[in-house]
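Next up: just one chain, as structure tokens, the form predicted on its own.
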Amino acid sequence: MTNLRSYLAADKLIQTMATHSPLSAKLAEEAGFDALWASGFELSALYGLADVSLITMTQHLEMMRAIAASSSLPIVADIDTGFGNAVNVVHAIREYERAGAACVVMEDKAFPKVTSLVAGGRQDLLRIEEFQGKIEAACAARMSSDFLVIARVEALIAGLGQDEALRRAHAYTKAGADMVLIHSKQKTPDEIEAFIAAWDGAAPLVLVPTAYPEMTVDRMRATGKVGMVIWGNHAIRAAVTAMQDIFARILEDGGIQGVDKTIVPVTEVFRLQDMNAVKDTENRFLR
């Protein structure tokens, strides 16, 4: 597994994709993608709940050990609000950490969180110093200085202002993040680029462009501050748009046979499972 703190020491952008299962992992390793976003979203969604910390800790684990056990890609785990105070952040580092994450996410609101994105959503924030004493928590947990903290801001998200965003990102910086993530439900990239200008920060930056597309790879490289780019929950809108798309064909076509042709074969789908270890083992040792 790579180390993430050695892309940034070689001025790498970390392409990050979400994912939500050991298969979509498997897909996003496969497309080249430098590490793997265990998005919370993306679990909340799968289990066809809303993304509210609904989801537990010891689901987020399960799934994110499964994902590590197939993919030799690192794991950026999104951790929400660390699912408590300073206390519980100290016990999920660690437990993350052992469970094979190569970094964590947290975010400065209070829980129970509201996803970001949602429009006329509840955006509580903690005070700084309070979200400072988790960032120090998280620092201090963890067993390897390889394994990475990032600060997530959500004051834009909360319609506080680029001072605030500023502030903050300073703050968590100073208890010891290694990286800030700025978020921004804007559709376009304007609020980003302009936090992005004033940031003067030590720490790299991290983007989610979700809400605003037009943000490329080559505008976050060209800012000379942006160290990971995190594409959100694109694998779980993949994944809902194809299905959506084949079961109404098929109930309009009366039967499979429009759709069989359009979709992988049922052999792809047995590479992507390792039916041929299967039959090896099979062959070796079953008499």
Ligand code: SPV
Second form
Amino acid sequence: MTNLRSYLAADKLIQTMATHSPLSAKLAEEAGFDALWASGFELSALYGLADVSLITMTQHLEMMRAIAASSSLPIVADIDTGFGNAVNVVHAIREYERAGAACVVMEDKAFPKVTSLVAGGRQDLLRIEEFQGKIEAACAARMSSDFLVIARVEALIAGLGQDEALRRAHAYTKAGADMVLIHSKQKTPDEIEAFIAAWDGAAPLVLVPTAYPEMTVDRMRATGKVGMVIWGNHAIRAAVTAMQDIFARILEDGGIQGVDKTIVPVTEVFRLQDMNAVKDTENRFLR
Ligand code: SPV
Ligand code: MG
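I've shown you the form predicted on its own. Could you give me the structure of the form predicted in complex with the named molecule?
The next block holds the full complex; its first chain is the one shown before.
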């Protein structure tokens, strides 16, 4: 597994794709992404639940372990609010590092959190000092210095403006955060680009441009301050689009004759399941 800190040292823009399962992780790796986002939103959606701290740490960890077992890419674990206070954070960091995460992203919202992109969502933030304590706890709890701690600033999401976002980003870097994720739900990149222009901290920034899709890789690179982009929920949205289309068509057509050639053959799924390895094992050992 590549160490994310070495990417940072090389000034690489790390492209991180959302995943909710080992299968989506394998597809992201084959597509050529650098890292995997173990997204809380995607896993919540997979369970048919809202992303409001309903998924437990155990559920998220279990999926993350399954993802780690099926991909060699570094995993950026979305630990939401860190599951409580600094005491919970220490426990969470030990668990996530042991489970194979390369990095965690922890957000400065109060538990239970409300998903960031929903219109009119209740967005309660922690006091800066309290979140600094949680970042310090995360840094102190990690076993390897290669394990990255990313502080996620939700001040723009909460409508508190750029000054508050900058104040928080500086405070969290002072507490030891390796990178700062600055999130925005504005429909254009303006708010984020204004933040980036004003950011004079040493920590590279992380963007999740879901709400402002015109923010391209080239545009992020041009700022010289973005170290990672997270394509935040495109795996689950792509899956929903595909299933909605195919399910509707099967009912409309009264059968699968129309869709059969439009989806991957079952042999492609066998390949992703590594059925050949099963056959080899059978040939070797079944007597
Ligand atoms: C997630 O994917 O779980 C995220 C990104 O935290 S967002 O849903 O945009 O908050
Ligand atoms: Mg999340």
